[in-house]
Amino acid sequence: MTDASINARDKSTPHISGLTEAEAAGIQIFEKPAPGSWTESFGLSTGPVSFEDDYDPEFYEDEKQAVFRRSWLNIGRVEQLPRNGTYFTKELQFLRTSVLVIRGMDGEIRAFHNVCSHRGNRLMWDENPSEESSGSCRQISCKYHGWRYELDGEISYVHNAPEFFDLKAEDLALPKIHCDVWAGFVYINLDKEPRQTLREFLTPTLEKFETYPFEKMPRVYHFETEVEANWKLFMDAFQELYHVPYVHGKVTNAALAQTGVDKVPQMIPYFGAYGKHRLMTTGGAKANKGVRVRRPIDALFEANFIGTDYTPDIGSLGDGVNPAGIENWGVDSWQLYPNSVIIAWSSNYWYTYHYWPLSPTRHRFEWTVGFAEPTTIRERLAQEHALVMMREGILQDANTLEATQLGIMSEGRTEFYLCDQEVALRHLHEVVKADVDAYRAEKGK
């Protein structure tokens, strides 16, 4: 293939306007030149890459500290705390940390290390202290020796207190974790002093996505599994659609040409970098006439692997969707640094992915889907069928990961070649590496 044939495709991008000075200063938005490439526009090298960061044990140990202990992490949603006194725990095993998130009697959401100040017993747990739990309470009570804490973390009772030496209430309060809420998502930061507020971290454009009506799509389904691959490998799988004709060949029309921005999902019309985050925007179903294979069962249930045929009326989607301003907008896929994804569809449903490391070559994958409440039996069946089909698509993606992990670990090849449609992969690995390098420099490594 000659250079001419490689470059003989449309590399145009929609015009982006209306940026404030604050946005221009706080984010990176790139218009793809013609001719040119997303990768060059992002300021990234177009050369081969190494995936050593997906299996090297030393890198993994530094990554935990440099990336996960210093970044804002989404660990839940406000719907998990519907009333004062409700709580849930999040087990971050790879950081040896159990997080207790609780809504106080004043309505405030707070996060604490889930550990007693007496002998270090884990405070809130059910049958197994290593498993996540949820519930409601008036006080936080230790199962071991009965110490109790108010819902704001302050100590309220010490069993047989006169037997202790110089107890001070301020020393016995539960260790606080920095906690904030954005768009109904509960975030924590494990750093002693976060380098940015949550909203600074999100950047002005992503912050606008808070106006998206997640609360009007409260019918939530949650799935999780463990995958024999580094967490970034699965995140990479959902940051490009270059793989679609092959991994998802049974649900796409193989007769279509596999080039051109009008052939989404095979090609993506817009990528954007916003601080450490990435956005992948496509036309979705609206711009993909003929891309999908319409099977009889899909017609029967009026749904398929990218959602339901019907679009519930939930009003405005806010002013945070489609910041690129592409025509026939269908879906925004926000890759939030470091390990979560929020996907908003124009057909009025959303889902999230989370990737939690367990080892250099293993992670826990969580998938949550939010629909509007169905108003008819047909709508409920359409949602159920869409879930089954979406789950099948995710399994198809996951099925490639172990082979990828084994391939890069073999070190039979140490350089790998990415195309322009894989710019988001390149960006993620570059940002992670930059954070790890900075951490190592601080520690004199």
The other form holds:
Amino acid sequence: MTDASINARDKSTPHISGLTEAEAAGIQIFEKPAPGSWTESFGLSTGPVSFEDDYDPEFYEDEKQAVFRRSWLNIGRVEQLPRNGTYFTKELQFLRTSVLVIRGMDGEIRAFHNVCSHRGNRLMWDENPSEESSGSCRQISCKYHGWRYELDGEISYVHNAPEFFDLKAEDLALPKIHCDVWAGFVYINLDKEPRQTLREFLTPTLEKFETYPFEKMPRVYHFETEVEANWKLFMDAFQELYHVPYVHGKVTNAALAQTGVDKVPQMIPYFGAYGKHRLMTTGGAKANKGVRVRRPIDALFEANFIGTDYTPDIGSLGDGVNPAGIENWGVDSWQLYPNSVIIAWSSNYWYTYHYWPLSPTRHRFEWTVGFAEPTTIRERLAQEHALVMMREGILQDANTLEATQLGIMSEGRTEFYLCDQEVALRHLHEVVKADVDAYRAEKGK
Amino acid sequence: MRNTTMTTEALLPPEFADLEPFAADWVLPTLEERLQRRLVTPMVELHAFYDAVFPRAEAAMTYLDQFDVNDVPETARNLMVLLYSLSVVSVATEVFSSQRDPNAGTTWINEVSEPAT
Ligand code: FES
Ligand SMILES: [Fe+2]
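Given the form predicted alone, state the structure of the form predicted in complex with its partner chain.
To see the whole picture, the full complex is given below, headed by that same chain.
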């Protein structure tokens, strides 16, 4: 593939095919599946794409219904509900919904609309009713007129009840939201009747990933920000590595001085489509040497933007990692439909990303990292340094999004060109569009 | 930037008295606070911190080796946190030559929670 003839190209000819000499010097190329490209193996077209789905207000309205009100949504983890009676709320303002998730006295996790049956007051909140809250309680009580509910949502107390007309307990229970748990992740589905069970939705391959030992990596850091870009654009930024040599040049690139090559294309050895979800598996820290760098501080703390050098012993990783069986497995990045990501790293820590729409052109981004308990102070320092460097990398990813959003929205052009390394993001936009089309067809739009 | 209240008690172990002038500013409990401190500290001071702490870091880590990670005495813990700050400061001195990524615009990612250290 490293066609030498293109290196001798005429300066006046645009360089739009083949590799430059510098690129060819560092790249590691992997075999592609039978049709000759990942994109075709996903059953996707290879033509230009439109990004109208990332700003059009009408599309956004339909996407809420077609995608977010019909899909299983990951809204938290079981560790947020450590004991019976503990709860948290999740604000989905773009759906005008506040979800109350609570572990009942029977240990069951249930989800309800966070709204009182009397006059509609929001039930669980702390200082500000539109902010998320968490805690523990024996009953759910309303701040307005004191109605109370059991943790399974049944009504238990109405203040001055004789003044009411024909109250029936069965009418007054809190409205339930479909709720299920997979791999310790709490999912809800806002559909009246979910079209698939959570496990059907996840497909058998992802179902197996349930055996991954998240609980052995309980040191959790949580970050949030709001980004002036459609939620899908940030998903896109984490489902290709094509941007890495440019966006992350300073943090991640091979320093010219150390390796003699710069701007080496990063190649993903495996992409797979599983239902509406996608998997990218890469070598991570075991990837192409030509794209690794070690600054003095990384050498000191034995960690860098890709994690700690040491790998904590957490026993078996279950039977769900590296389903494609790639050599030198480093990272599984599961892009879960519609708006969450789970990344499992071979040096035994994990990430999740969540992207919650706020408007057609704005979203809230959440990043969670889980490490194993350190056994020494040096391990603790390595975790801290890895975290600092990862955060800088993620900040760089977020930086470009506002500019992308502005460019797309300008409609200065309406066709854009994706390469085979960008198959995962092409897939996301296609699946979203297919869901919106199906919804529109149903509604006769 | 220096804390104006005079404290007679040292924050760091006596072996690292040379780093004491940095402790008041940089022994900060959370990553978010250390990042915020980097943002408001002039580059010349960040370089001074890096140039003083980096050469002492290996000795500090060797000193810390004697403690159980779950049972670190206060001055040793402060020394450990000072090394966390070294990581945060190195981003400015080794990577960006700036308190923050010059291409970051106003983008910021807020640390909302972290494990008890
Ligand atoms: S609105 Fe809840 S008790 Fe009246
Ligand atoms: Fe990136």
